[in-house]
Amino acid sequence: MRERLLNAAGRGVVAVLLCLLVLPLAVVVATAFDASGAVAFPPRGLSTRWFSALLASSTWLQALLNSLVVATGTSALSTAVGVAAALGVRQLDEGRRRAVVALAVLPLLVPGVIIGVTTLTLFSQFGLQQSYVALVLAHSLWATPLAFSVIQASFARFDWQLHEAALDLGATPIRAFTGVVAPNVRAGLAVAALVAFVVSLQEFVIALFLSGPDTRTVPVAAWNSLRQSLDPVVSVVSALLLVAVVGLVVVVGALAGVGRFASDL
C-alpha cells in the first residue's frame, strides 16, 4: 500500500509539472484565435482573422522565411561538426576525451549578450554582419555542443567492430560510415539535427545583434512588434512555430523509430 501511494504521489507530481509546462503554450495557442484586437485570455471570441493578417504581412512572412533558412543552416552545420567531433574524440584516451568534451560545452556557459557583441565585432571585420552566414555561424556556437553531446551518446552505444569489419572488407572510411554507422545511429543524428534546429529557431539575443532589416528572424520580429503593442499576430506566429516543432518531432520519431528516438533524447 505504501509503495502504491508513493507511485501515485510521484505520478501526481509529474502530472502537475507537465500541466505547468503545457498551460503557457495552451494560452499562446488560445490567444491566436482571439476575435478581439487585444491579447487576452480566455478569448472573448474565436476567429481566424489574425492568421489572414499574418499571410498578408510581408514583414512576418519574411521573418518566417529567415528563421527557417537560418535554422536549417544551423542544423546542417552543427550536425556535421558534431559528427566530426564525435568521431575525433573516439581516438583519444579517456583523460583527453573528457577534456575535449568539457571544452566543447564552454560556449553554453557564455551569456548570449557576450556572444552577440563579440560575433558582431568579428563579422563586421569581414562585412558579414546582418547576413545569413553570420547568424548560422553564431547560432552554431550554441547548437553544436548540444548536437555533439547527442551524437557522442549515440556513438557510445554503437558496436564499432561493424565499422572495422567494413573497412577490412575494402570499404572506404566514408562508405563505411554512410553504409554501416549512419543507418545504426540515424536516431541520434536525427535528434541532434532537430535539437540544433529548435535552438536556432527560438534564439533571440544573438539574432538581435546580428540580424538586419532583411534577415530578422521571428523572435526579433516579435520583439520589435511587442515594443509597440500586444499584437495577436505574435501569438499566431508562436502557435505555428509550436505546431511545426511538434510536427518535426513526430516525423523524426516515425522515421528514426520512436524507441530509439526517445532513448537518444
Second form
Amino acid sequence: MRERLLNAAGRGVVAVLLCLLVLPLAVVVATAFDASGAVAFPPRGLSTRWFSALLASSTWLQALLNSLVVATGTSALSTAVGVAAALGVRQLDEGRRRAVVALAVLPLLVPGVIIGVTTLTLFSQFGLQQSYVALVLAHSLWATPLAFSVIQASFARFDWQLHEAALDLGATPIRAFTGVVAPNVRAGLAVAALVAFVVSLQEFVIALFLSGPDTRTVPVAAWNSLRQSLDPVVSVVSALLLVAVVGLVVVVGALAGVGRFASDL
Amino acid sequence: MLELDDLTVTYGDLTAVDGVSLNVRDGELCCLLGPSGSGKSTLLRAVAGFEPPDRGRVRIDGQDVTDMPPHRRPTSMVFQDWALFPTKSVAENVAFGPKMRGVGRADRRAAAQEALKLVEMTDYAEADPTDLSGGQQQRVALARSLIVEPDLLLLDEPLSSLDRGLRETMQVELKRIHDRVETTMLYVTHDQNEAFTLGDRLGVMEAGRLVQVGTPEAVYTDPVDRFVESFLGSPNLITCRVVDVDEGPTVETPFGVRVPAPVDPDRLTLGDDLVVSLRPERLSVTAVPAAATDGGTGASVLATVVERVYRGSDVRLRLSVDETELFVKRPIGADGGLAAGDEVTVRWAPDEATYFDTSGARCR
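What's the form predicted in complex with the partner chain like, now that we've got the form predicted on its own?
And the full complex, kicking off with our chain again.
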C-alpha cells in the first residue's frame, strides 16, 4: 500500500516536471500563431501571417541559413575530432584515459563570454572575425567535449576484437573503421553529431561576439530584433527551431535504433 | 615457415612472452599448450601483429614481419569467440577479406560460397551471424580466415567455448580441413586432449617461456621438467629422500619403503629430496596375497583402496598409503574387481617413473 502510494507520488512528480519543461515550449509555439501583433498567451485569434512575414524577410532567411551552415560545420568538425580523440585515448592505460576524459570536458566550464571575447581577439589577428570559420571553431570548443564524451562511451562498449579481426583480414586502419567500427557504433556517432548540431544551433553569447551582419545566426538575429520591439517573428523562428530539433531527434533515433540512442545519450 | 627468434613481449612489469624461439614447418599444425596466463595467446597475437614485441624477430617464409602492421601480414586469425561482424551477413563476413583486397563483387561472392562449402555452411550464407550456434559461428570464422589463403593460420582457443561433444566433432573437422588445405597452423589451447588430437607437434608454455617442443608422444613420454610432467600426466608426485647414491641410487618414500631410483648418481646427494613422479596408468594393483612374490626389480608398497570410480573406458582408484594418496588408472578388468576398503599391493617399474630435483629439473 505504502509502496503504491510512493510510486504514485513519484509518477506525479515526474509529470509535474515534464509539464514545467514542455509548457513554456507550448506557449512559444502558440504565440507564433497569434493573429495580433502582440506576443501574448493565450493567443487572440489564430493566423499564420507571421510565418509569411518570416518568409518575406531576407534578414531572417539569411539568419536561418547562417545557423544551418554553422551548426552543420560544428557538427562535422566536433564529431571528427571526437572520433580521433576517442581512438587516441584507447591507447592509454586506464588511469590516464580517465584523466584525459575528465580534462576534456573542461572547456564546458569556461563561460561563453570569455570564449567569445578571447576567440574574437584571436580570430581578428587572422582577419577571420565575422566569418563562418570563426563561428564553427568557437562553437566546436563547446561541442567537441560533448561529442567526445558520447563517442568515447560508445567506443568503450564496442568489442574491439572486431576491429582486430578486420585488420587481420587485410583491412587498412581506415577501412577497418569505416567498414566495421562505424556501423557498430553508429548510434553513438549519430548522437554525438546531433548534440554538437543542437549546441551550435542554440548558442547565443559566442555568436554575438563572433558573427557579423552576413553571418548572424538565429539567436543573434532574434536578440537584435527583440531589442527594438517584441517581434512575433521571433516566436515563429523559435517554434521552427523547436520543431526542427525534435524532428532531428526522432529521425536520428529511428535511424540509429531508439534503444541504442537512449543508452548513448 | 614461421620462425620466432627470442620473442619477448612485456606489459609494464609483466613479461608475458619470455624469449621464445620456435620454428613451425611448412604445412604443419603446431599446438601451443599451456595453462591460462602462460603467454600462449600473447605469443599468437604477437605473430598476428597485435602485440609489438620488446625484443626478438618474427619471420614468415623467410621474410621479417616483426615491424609489419597486422593488415599487411600473410597471417589470419580465428579468435577465441570468433569475432564475426554482427552487422554483416555470414556471406559478407566471409567475403570481407577478398573485399579488402579489391576482389570484385561477383568473384568474392563465388569465393565465399566455396569457402562456406569447405566448412559445410552454404545453407547459412544469408543468415545473421548472431543467430548461429557456437559451432556454426566457429565454422564461419574458419571460412572467413581461410578464404584469404594465409601463409599461416592462427587459432586462439577456437573451440574452448563449445561444449565437449561439439568440441570433439570440431577437432576431427579441423583435422580434416587441415589435411585438405595444407595451410600451416599455429593453434593455441589449454586442453591437453585437443593438443594431442590436433598437433603434429606441440609446444608447452609456462610463465611466458616455451619449455618443451616435440611430437605429442615425445613430450608426453619424455618431459623435460616437473611442470610438463604435471601438466600433461596428472601424476602422483612423491617427495622421497636419497638414502643411497653409490651402491645403486635408492630413495626412501615418505611411507617408509626403500625403492631403487635409476638416476645418474652425479645428480644425487645423500640426504637430499628427490621427487618421484608416478603416472596413474603406470601403476599396477593386485590383491594382497599376490604381493608375496616380488620379482625384486620393481618397487611395491601396500595400500588401502579409498574409492573406486568406474569410468566406462577405465577404472580409477584412489588409494592411501599412510598419509599419502595415490591415484591409479587401470583398464576395465585389470583391477580384479576391487572395492573400497580392500588391501592391495601397488607396484611400479622404477625405470618407468620420472625423477625431478626440488627445483623441478629432470634427473635422468
